[in-house]
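Here's a solo chain for you in structure tokens, the form predicted on its own.
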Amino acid sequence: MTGTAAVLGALSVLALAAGPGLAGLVQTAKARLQGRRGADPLQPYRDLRRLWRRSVVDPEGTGAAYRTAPAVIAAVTAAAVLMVPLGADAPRWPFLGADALLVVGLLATARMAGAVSAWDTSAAFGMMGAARDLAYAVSGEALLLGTLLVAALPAGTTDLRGLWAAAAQAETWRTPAHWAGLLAVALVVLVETGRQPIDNPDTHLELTMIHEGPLLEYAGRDLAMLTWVAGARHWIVMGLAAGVFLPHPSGAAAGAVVTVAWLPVLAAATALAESSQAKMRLGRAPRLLASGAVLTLLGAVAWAFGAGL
């Protein structure tokens, strides 16, 4: 392993307490936006301290789904975590690699786990949440699957040190592949941050939750780790949208440095989003993400064709 890629693998470590913080960042962002003061960026992580002191919970009749979910979805989203390309350097972990298509599937077993575990515990709530949550996966998964592979065709890859090195290449800013990737990542910002209008992460009510429901069974040490996903979950979504569809050098050091640069901006822009607009209904969300389904498969027809090649 070069010097190189060792550094960026460091920062990759260091990204898996990261993720909670860029959350953090976004409800700050939000609540200056509203007028109000809010918590400060920090606030994940004392929320992660308290309820790790805490302890488990195990509701009667719940089995090896329930007490292995949370992880089982830490694991799996860790792994994600450290492929999120920094570089073109980027190390190749051991049982991992760099490929888009196994970012995507960690996190649709990641959802999975979670489902499954709301069912173990028969909760009505709970599996309503995951309902909900697996009907947006549908879309939500599909769509960023969909980006990811239109982002592909001017690579000439799906390897994600091959993306990022792409971005930063001026003919891949001349494609509109490129181009309809980077709007239709928007989307999947917001869907898999759970944010609004697609859901709303401040909600306490049950009738209205969906990547929440699935959590209220869990307690303490299990809910601090499904906590910590949802905040990592941001990292892994705003780092693949600033490092293989946002603009960035080519070097090691300061391609990675813009790419790290990019994600408070993108954080303060999903806030933005979030402060101007309501939830929507349920039924109409599938609806907007079919829309970033459509620019994807502009930009791959567009490719297909072509055009501005």
The other form holds:
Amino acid sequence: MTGTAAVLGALSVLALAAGPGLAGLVQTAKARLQGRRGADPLQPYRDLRRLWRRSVVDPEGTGAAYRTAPAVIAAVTAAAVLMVPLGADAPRWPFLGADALLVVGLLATARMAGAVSAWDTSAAFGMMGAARDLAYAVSGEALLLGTLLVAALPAGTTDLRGLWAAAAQAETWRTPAHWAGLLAVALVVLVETGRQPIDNPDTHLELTMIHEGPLLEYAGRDLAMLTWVAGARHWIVMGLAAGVFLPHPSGAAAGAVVTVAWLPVLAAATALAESSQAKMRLGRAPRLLASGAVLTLLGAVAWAFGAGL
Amino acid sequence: MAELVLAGVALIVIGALLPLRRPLLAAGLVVQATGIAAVGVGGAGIAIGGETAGAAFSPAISPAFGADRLTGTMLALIAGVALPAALACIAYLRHVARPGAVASLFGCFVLALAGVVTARDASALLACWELMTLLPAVASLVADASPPVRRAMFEYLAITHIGGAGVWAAILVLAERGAIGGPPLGPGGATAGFAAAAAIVGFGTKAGLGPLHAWLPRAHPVAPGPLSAVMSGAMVAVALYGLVRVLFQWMLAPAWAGPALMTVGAVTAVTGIVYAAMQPELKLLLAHSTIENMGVAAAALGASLWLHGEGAGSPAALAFGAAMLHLLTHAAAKGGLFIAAGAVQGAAGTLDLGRLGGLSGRMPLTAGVVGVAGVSLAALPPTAGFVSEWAVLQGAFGAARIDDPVAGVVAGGTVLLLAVAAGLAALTVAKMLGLVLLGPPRTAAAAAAVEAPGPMRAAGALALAALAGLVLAAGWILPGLASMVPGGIGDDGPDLLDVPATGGLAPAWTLAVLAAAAFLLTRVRGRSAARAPIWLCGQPELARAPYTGAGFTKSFRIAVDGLLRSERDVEVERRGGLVHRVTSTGRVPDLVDRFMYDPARRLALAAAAHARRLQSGSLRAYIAWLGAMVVVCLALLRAGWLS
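Same protein, different state: after the form predicted on its own, show the form predicted in complex with its partner chain.
All chains and molecules follow, beginning with the one already shown.
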């Protein structure tokens, strides 16, 4: 492992701790935009500390699916955080690699573990959230893979480091495919972080909640792990958006700095998007995601007209 | 290795004869299982060792059998499904009428499957092909000849024979041109186009590709459990094997064949899994999911064919390996699930998803099979299902790089459709796991279920072992499968197969790391867990209204109801002005049935009614028809149109 790879790898490990801060940043920016003072961005860490001290519950009639779900979700999410590209020389992790499709698979595994745990308690609110989560994921996965497709076409690989390097090239920015992907990835950020107009992390109203639903039956360290996961997902999708789609220099040091610097900007943009629109009706949100997927298809077609094998 | 396969075949023959004497039923099935294991080991040996055995492909019409690496792989696949199924038969067949005959037919069915993949000339191939179609129908009818089964088997035979005519047409044309074993048929000309189209329709019908898939969800669920495992795991894969031989080896496929197969596969995958998600019964759900998986494999084959035609040898090989690996992982998962479905039916007396629940505690081994195989079907890492889905997507990404605007639409669209299918597969599997294994038991029968008898447990353990073996070996066998592509892998093959996550992913290690991380985190959870009732936001009365399967899929359904056109009836029964009872029923009709098969059936019946008028029963009318025909023939002869 070269020195650059070691530094970037260490940065990825640090990122494991940074996710909740990013989510806190969104909350602070949102509060300010709505005229409230709000908590400071470190509030999620205080929440985690408070939850960590409390005991977990084992609801009657639940089994291994409920008990292992937070650990499984946290493990796969941590793996996905490590894979977010911060540079072309980032390490190819042993056992994990650096493949973009594996990140999609890891996020899907977390979703499945959450749904299985909801079935294990069979609590109606958790089921409601899990069912909506999986239903949105149908068009959400198409959107995510379509986005990766338009990124992979110019790069010629699904290796995240290759995708990062391609976004640093000026030629990539001349293809309409990349611009289509840029628009689509904005939707990806909203859906995967569970933000308006798709989902709303600030409410536990059964008419609206999605990601919060399965969390209702958890307490203590279980809940702490799941809360950390919600923050880590901000790092994963915003990191993917910044590393694969937003402009950054191709040099190792400058590239990594710019990629990380994009994250607060994305957090602020997310807060702006959340504050400026109402939540979408349940039946309509999948159609919004599907139209994003169709946009990436247009990008792929435009690429096929423009450049070759 | 060829000797091992031959010995296995001999054992299966003996094992198929023994059950005809009732006391020898179990012994016969054990002998069959031994033979199947020998065939599988021999096949795997041929696939790995690379030596060919027996006859080579020949255009002559005289029965010949042999094996090469691809055949060996298929033999291993068939054995991987049939071995646990044969053991499950020992327990399952106690419930059916005439168990001896069904056990015997089971052995013959396995032999027919092995015959199709080892056939080395047109006559042997077509004979085994027909036996492979007919034997499961016969076995199902012997086991249960009730009207619904008869109806399902009629529809199965009707559709597979109408579509299956394409197999005969394609194989006979190729044999007549000497392409089987000789130089492949060229891509130009009407003959090649006809043969390719006939093969896609013929083999595609048997593989469950749309729109001729309608037989599959009818036939697979009514067959006895272990037989449906072999049908759903192996028979459909053997059909795609036939398509591989025709399109990749015996002809240079026309340029349209790759994109067409890719489109058909992707659309089939989505339609299959949409209806799988909506099914209220376990075996129906599994059968529809088979359609999805065959669509995924066909899409990968289409990508491979397309890339091959464009001269991109190594991406084509990767897509080919992806298709074969997908067939293997699907066979292991689906075989295990159908066997588990048989165990569930034996224990709870029903497969209605609304009447099961909570089986994970009472049937741990069966629950393990359903859980592991289900997660593999949902293509989640680090299962083998994820590795094959990953490779299929790489094939589609590769096809999207072809320098052709059509590639953007077809391959890009395929990527999106495969993603939709994967998302729906997760929804379907979550529904299946929840309704079968988790939550409170929904009926008294489900609450009283006990683990399946010994042979069934052994079958489940074997299915689990097959799935685990595939997880361990997936990263290693994918390059091996890719190198089996007929026509060779190309010069840059080995480099391209080292894409991140094939060799580097090493699913077994990923599994180990993730499991270790999850274990550490569960330790972190602390030991002092508080026992508590389920919170339910403080509304315990909600526990009396548990989620149903229909409720679980409703969020998806309302988003696409304009397409699905689900139906709902609410009947309100009033007595003396008071509402006495409200009955609500809902269903999602199969639109292919409604818009294709129903009109086709009406048309056929109307045509038959017209044709029947010719049958007046009057001798004079028949003589007049005959006379008219003779006159017309003579006139045609005179005009020189008949010679």
